[in-house]
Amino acid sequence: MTHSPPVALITGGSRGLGATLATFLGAEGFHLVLTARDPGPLTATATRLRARGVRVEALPGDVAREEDRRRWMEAVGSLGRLDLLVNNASALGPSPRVPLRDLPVESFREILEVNLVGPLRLIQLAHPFLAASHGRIWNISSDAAREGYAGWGGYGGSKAALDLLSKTLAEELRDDGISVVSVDPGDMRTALHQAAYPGESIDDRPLPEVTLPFWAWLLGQPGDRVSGERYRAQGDRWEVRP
């Protein structure tokens, strides 16, 4: 009997942290749909993939709008299954960053349609598909999200949201099968962190592959082991559920 090769769903795929990620699952035999914003990008990681044998369904569109979420589904729909969802596409806000008092609503509502409310519609989506594979969700949360750091209010509020979010689905589907992690990546160099430091060099911080060891060890845990954990992935340890 034949089985079909997992399927992952990255948002945000096409570079810094989602492209390290599609490179590490597509090596791991996964099949991947991945979306981005950004058109070009995403055409030149999906190519990269391809060339080294990877089967990548490559979708520009916005974790943001109702159509493109449900346009990725039907990729998904299309290729059979889905064993993992990571949530990793996010918004800024205004660069450069503003305090608080400053920050437009406008602006604000904008973070979360895409740090918060794109996630939690993507699981709803995604959820009859997830429970048929015992599948797995990552969102990607921010150190920002426990941390009272000056200028990243609406960022960090709406990834501490986020990790509630996660805590909660991971309680609400367990008796689906259904694993939820979120997991801080740490400090990166990145297009987004570059953005909330225009003008200035962000050359010492890692490369988004420092993370690797810790998505090895993730995906090789037990998902009813880790379901409802917070990780930080540049830290010293990970520990499971006893």
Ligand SMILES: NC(=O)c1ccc[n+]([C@@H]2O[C@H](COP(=O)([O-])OP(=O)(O)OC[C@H]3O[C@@H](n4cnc5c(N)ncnc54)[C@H](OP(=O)(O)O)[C@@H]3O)[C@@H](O)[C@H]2O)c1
Given for the second form:
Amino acid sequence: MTHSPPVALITGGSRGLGATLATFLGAEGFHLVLTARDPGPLTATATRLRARGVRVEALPGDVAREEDRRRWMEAVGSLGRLDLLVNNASALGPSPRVPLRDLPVESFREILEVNLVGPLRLIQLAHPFLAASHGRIWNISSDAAREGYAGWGGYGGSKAALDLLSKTLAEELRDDGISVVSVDPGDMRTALHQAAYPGESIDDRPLPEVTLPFWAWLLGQPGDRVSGERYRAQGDRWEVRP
Ligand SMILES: NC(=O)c1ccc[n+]([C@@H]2O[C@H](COP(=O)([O-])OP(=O)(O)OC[C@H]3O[C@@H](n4cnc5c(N)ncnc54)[C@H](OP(=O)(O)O)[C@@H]3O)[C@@H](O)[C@H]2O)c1
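Okay, that's the form predicted on its own, but what's the structure of the form predicted in complex with this ligand?
Up next: the whole complex, starting with the chain shown before.
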């Protein structure tokens, strides 16, 4: 009997942490569905991974658009399975950052659509596949979800809500054999981080590869032992429930 390789869908897989995760999961034998809005960097990342023998479907689109989310799920359907959904793509909001009293409500809506509504909708659409594979959901959070950093309220509020969705989903999906974790990757030298600090050097921040030991650890844990947890990828230690 032959087994088809596991499949991972990573939103925002063209650069930054998403591209690092794609490289890691590709090397672990996953077939990848990668998404991002700008097709240029997405194609470049897919080409680089294919040269290493990884099977990649590169699908441009916006996490906030239902039409795109459904198209991505059709691609998953044609691959026949989904084992891991990584909700990684994120909107920061205006740059330079503004305090909540000045945050245009349209910007707040856009942040919520990308960071909260999109991830939940993808989870809903992916549910039959994840239930069939007893799969995993990794929702990418931020330390801004836990602290009231001035100027980070829209983004931080969306990530705090994503953390609670993750915890709730972990309970609701446990009987389906689906595990859900929330991960704060820590500061990383990426386009999103630079947008948060326009005009400032972020050279002292580590590249997203700094999180690789954590992803290797997480992938190695049984899903049911980690489900419902919130991890800090650059934290000192990671624990599973006894
Ligand atoms: N960097 C940090 O210091 C830091 C700290 C804490 C948490 N995080 C979290 O880590 C995750 C990855 O961030 P990053 O720093 O790697 O950011 P990044 O380098 O800017 O990459 C973001 C990725 O998401 C895609 N994307 C953005 N908006 C999208 C949308 N509406 N629809 C589809 N794709 C979209 C981008 O491509 P397109 O622009 O082409 O769409 C890109 O592929 C995010 O969830 C972020 O909140 C980052």
